[in-house]
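This document opens with one chain alone, in structure tokens, the form predicted alone.
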Amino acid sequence: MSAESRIDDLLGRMTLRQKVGQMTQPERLHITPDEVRDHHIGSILSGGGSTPGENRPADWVAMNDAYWAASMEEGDGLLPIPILYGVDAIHGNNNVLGATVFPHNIGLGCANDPDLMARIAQVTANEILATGVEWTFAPTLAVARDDRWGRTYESYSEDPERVGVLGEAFVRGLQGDLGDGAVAACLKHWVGDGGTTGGVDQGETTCSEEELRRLHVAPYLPALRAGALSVMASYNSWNGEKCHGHRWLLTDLLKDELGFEGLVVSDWNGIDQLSDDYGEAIVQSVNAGVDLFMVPDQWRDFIEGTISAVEAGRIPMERIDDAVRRTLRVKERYGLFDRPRPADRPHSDTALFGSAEHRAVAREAVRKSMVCLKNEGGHLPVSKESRILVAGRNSNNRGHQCGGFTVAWQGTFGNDHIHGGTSIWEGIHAKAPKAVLSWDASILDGEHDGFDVAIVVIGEGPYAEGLGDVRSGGPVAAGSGGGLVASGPVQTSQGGTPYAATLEHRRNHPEDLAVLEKIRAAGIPVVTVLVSGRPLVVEHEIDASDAFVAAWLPGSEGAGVPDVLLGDHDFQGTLAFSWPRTDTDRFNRGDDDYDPRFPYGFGLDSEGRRV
């Protein structure tokens, strides 16, 4: 039987309630396997920090196996259709303890290596499959145009062409030929999320259709041609109309003009923003073209509201059938109907999860993503035999170097929750036996043997989505984590307020500049490493440094940073974002008045020459 024939057969046997169940995606904390069976649920997801058991691959396999078994039960009123489980595995399978955590997209954009992107995606797919899961909400194809946006680090570049090339490579690496080693990709967020006014998360993107197509639609085209199975609608609005209810964007453009045959999934409670009347929000979003609804805890209301709207004639049955067909088509093309249960799949709980082989790819990505912005006085590379002072609050903090969407929605701090990786200090110490760690440089207050050079690791703490915005207060809308957190030390980005009011780093983290100036006053040459999710205004920090390196958010394999600083590899990264000089700079490549501190494409090697 052909794929479409199997879908036709299933649709012909389904009741309206079963069809709406297939359109429904609750969060795991809010639904049991029995409820999956009884309500004919089509998909489950995990929000950030929502993890089973001890958060090991075996725990995930057991959880999804139970959901799968429930979805496949037979009997009166039941129609076996396998569940599809989705996670935000956006830089490795970052939800799970012991996973290989890759640099966030902003760093990978600076590496600009499509082959590396495909290998990263393949490793990520392997580690997702190890948990018995089939679908990741990645890659993000946002073209971030304002560094104040809290999701800037999820963007590969301010340039749509680079985003398109890397996004396509990532999709091909995830999905391959959709065989045993594949996971389903999801392009997000459709569309214009990187262009909001002021960089406000979930805000308003105001531009012409021509500009929307040129900047924000263009990166999707190669990824769609690569066969991406799903697309996620965006929280933002375009010219005053929310994307979740925008029929022209979801149906006329994406499905009809571009020929997308997969499913469109909503973001976390994304339809709630369409109307204060939940029933009206359902009608708008279904009729606009959303197919699968991420309704974490309100899934019962969604099911009943959708059925009522269909019975009242407010949603055509043809639209329901199209939505269900698209969901079943993704399951069919992925081969979900023919795969064994999660407990019996060949990749489940494999020893490759977090393996040295996988971490080697991540370490390579760290090396290639680093960008040298200043190199004066011949202090790079640092000799391994030097007496090195290692300082800065991000020097020995795996949580900070991984950033948001790591174990918890907002990320973590410290080393306890990033299992199997290395901090930047740990990488330095393994190579340079005379290196000494004093994060606040307090060692200089007493007797010491003197230092030839200091490596100072400064930067931001973790954040995700609107909690990472740089703006003056105001409400921060809940995002895809919905406030879920992991146990233990969790970074909460100042308790629900935007991360900062300025891009000027010395005002947000004066302790970093204080450490640099203290070391500089002691006459020690300074090599500064900035760990951040975006370009920052760091004029004072650069002036206090002999060399200055942007390491972005390198992930779990912090040892990749000293691989370059200590000379085993040279710098290869170049800026995928223009670097601001002042807090009012909003430069993007191609602007008429283009005059950034460092231009798009800038980067030095260890000799101080342009890469």
Ligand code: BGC
Contents of the next structure:
Amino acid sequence: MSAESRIDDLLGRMTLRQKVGQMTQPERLHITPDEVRDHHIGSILSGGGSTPGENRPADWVAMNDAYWAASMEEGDGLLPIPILYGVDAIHGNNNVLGATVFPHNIGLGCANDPDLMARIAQVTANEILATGVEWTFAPTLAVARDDRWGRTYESYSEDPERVGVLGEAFVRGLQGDLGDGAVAACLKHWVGDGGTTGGVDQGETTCSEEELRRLHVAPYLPALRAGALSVMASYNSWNGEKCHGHRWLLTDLLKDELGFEGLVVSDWNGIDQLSDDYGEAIVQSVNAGVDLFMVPDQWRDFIEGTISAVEAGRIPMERIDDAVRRTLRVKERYGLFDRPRPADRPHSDTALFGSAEHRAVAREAVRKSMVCLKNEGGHLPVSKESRILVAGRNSNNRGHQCGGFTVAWQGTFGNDHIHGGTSIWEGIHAKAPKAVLSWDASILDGEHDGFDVAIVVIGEGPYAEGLGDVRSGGPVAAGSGGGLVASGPVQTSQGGTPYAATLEHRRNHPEDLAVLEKIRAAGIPVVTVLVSGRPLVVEHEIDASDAFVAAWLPGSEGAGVPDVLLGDHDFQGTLAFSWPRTDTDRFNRGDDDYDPRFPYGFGLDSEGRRV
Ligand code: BGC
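Hand over the structure of the form predicted together with beta-D-glucopyranose; the form predicted alone is what we had up.
Following is the full complex, with the preceding chain placed first.
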């Protein structure tokens, strides 16, 4: 039977209740396998930090196996249709303990290497399959235009072309030929998420259709051509109208004009923002073109509300059929109907999960993503034989170097929650045994043998979504981790306020500049490494440094940083974002009067020449 005729056959045998169940995606904490069977649920997700058991691949496989078995039960009133499980594996399979955690997208944008992107996607797919999961909400194709946005690090670049090239490579790596090693991709967030006024997460993107197409739609075109199976609607509005209820964006443009045949999934409770009346929100979003609904805990209300709206004639049956057809088509194209139960799939619980082979790819990505912004006085590369003082809050902190969306939604602190990999300090020490760690440089207050050079790792702490915004006050809309308690003793920075009121680093983290100045005052040359999710205003920190390197959020393989600093590899990264000089700079490549601190494409090698 051909794929479409299998879908026709299924659709012909489904009741309205079964169809609406296929359109429903609850969160795992809010649904049991029995409920999956009884309500004919089509898909489940894990929100950030929502993990089963001990959060090992085997726990995930067991969980998915139970959901799958429930979805495949046969009997009176039951139609076996395999469940589709989605996760935010946005820099490796980052929710799971012991996963290989890649640099966040901002670093990969600076590495700008499509072949590397494809390999990262293949490793990520393998580590997702290890958990019995088949779908990731990635890649993010946001074109972040205002660095104050808390999701800037999820964006490859401020330049739509670079986002398009890297996103396509990632989709091809992830989905491949849709064989055994494939994971379904989800392009997000459709559309204009990176263009909101003030960089406010879930905010308002105001621009002409021409600009929307040029900046925000353009990067989707290659990824759609590569066959991405799904697209996520965005929380933001475009010219005053929320994307989740925007028929022109979801149906006329994406499905009709661009010919997208896969499914559109809503974002976490994304339809709630359409109306205070949930029934009205359902009608608007279904009719606009959302096919699968991420309704983490309100899924019963969604099912009943949708059935009532169809019965009342507010949603045409053809729209329901189209929505279900698209979800079934994704399952069909992905081969889900023909795959065995998760426990019996070839890559389930594979020994490759978190393996040295996988980590080598991540370490290569770290090396290639680093951008050298200043290199004076010939201190790079640092000699492995020299007496190196390693300092700075982020020098021995795997949690900070991984950033948000790692084990917990908002990320973690310290080394304990990131199993495997190395902090930057651990990587330095392995190559330079004489190096000494004193994160606050207090060693300089007492007796010491003197240091030839210091490597000081400064930067931001972890954050995700609106909690990473830079703005003064204002409520932060909840995202996928909102209301979830991370399993296990994982500290998160969940709170209700934006990360900071300014991009000026010394005002947010004065302790960083204090350490740099202290070391400077002791006459020790300083090589500074900035760990951050975006370009920051760091004029004073640059002045206090002989060399200054942006390492972004490198992930679990901190050893990639000393691979370059200590000279085993040279710098290759170039800026995928224009770097600001002041808190009010908002430069993007191609702007009139373009005058950033460091331009798009800037980057030095260890001899101080442009890469
Ligand atoms: C985010 C999405 C994510 C979803 C599921 C939302 O808060 O905006 O990017 O895929 O949660 O975790």
